[in-house]
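Coming up is one lone chain in structure tokens, specifically the form predicted alone.
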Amino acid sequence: MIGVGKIKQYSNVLDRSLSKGKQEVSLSAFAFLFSELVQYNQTQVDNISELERRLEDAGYAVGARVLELLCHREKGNRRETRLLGILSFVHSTVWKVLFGKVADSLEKGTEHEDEYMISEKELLVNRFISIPKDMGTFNCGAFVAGIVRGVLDGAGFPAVVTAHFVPMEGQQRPRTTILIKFAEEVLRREARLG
């Protein structure tokens, strides 16, 4: 018979399963909801760095949520406890969730012991963006900082996470590094697990 064969009725979106679903949203609907995010935030503040501020913050409560959806979806309900567990978790499967691909590197600091950064060359947050000559250095990778942040907080990895734009040769736009400053307990956790 036509029609006939195994009927699965949701009353609401919160009835579905966590490990099934559409993963994927409009790029010009992601565009127009970040700009208004950042337009709307632009209008509550009186300097750059406060803004920066703002869309950390927002993007902090987004990773934690990233977080928890991740790891119920891709790891059975258990967290990295490991350093370079967790960055390559940030690196390759939240990247690739969020951004469609895995980030461009992921690096050791070369100055600092407690310092990672992960780069992109043309970041979704700063894609669409151009920034009025007055704001100066205004980077909307803040946001994807936030997240950064909220995901190794949530883990159990506090740390101090920042946008930069690193000029590169050749390039018309610079590229973005997030960098990641580790606190010092994290750093003590990994030298006593050896």
The other form holds:
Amino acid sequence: MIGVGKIKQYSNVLDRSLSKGKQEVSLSAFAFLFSELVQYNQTQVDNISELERRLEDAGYAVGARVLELLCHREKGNRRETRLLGILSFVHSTVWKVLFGKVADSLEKGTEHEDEYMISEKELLVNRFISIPKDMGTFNCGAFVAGIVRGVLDGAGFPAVVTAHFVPMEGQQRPRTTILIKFAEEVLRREARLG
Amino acid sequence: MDTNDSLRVASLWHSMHAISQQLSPTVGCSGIELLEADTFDLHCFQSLTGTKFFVVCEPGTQHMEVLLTVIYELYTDYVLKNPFYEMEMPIRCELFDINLTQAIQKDRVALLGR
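Structure of the form predicted together with its partner chain, given the form predicted alone:
Then the entire complex follows, led off by the chain already shown.
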């Protein structure tokens, strides 16, 4: 018959084509989901560092998957082998896909050779969250730190990643910095590659 | 006005609002929207869930309803999406306070500029 199109009905998400990217999700929906994630973990733990660790683990799972997906979609299945390459991948591509914009800045640490920092004026996940005074230095950006750690680990650059608030003069709200500390073997390999 | 006084006043207002709904001669009344007194005006906004926002201002201040809807939006953003806020507790969210003062400043500037 003329005009009858064939519509593929995908019964489950695994059958759908991978290249259909650029889906946007409502910020409010994500904010509520993330808020519930934090609240749920709060009931399970006794102290703040446990809570941070749990958020980071949740982010780690996301990071591992995001790495695979983005390597396929954005980079044509090419693999990053250099330190600066993977850092700019995280700073631009990963941030663009997850948060809709590239990260504000990428800096190399001055005191130690193995430290790098990605800074953001205000992390998207922290947009609606006000930390109560009695929680001290807790930062829900630990979730994003976990994502970065997942991406780096999956790409073969093991690192310790943490999120910190850095107070800025003249600004009411502190800036957020994701501190990445690479493992010894990464630096040795980087030095060997020249 | 400290927290306890605010709570006392707010609960008084809540009861009055509920009583006014029953007392109203018209059918389908949703409660007091405007209270005009000698030295102040009180505008009240009730959300679909029954949460009431009221603002006390100088007599004759215009466009308070718009301000109240803006405040309602700020409430849904910075209080309800905050994982550290417990429902029905006094609001101690930094972001809410910052944005609230900003909204009121903007409103005041717009009012004086007219």
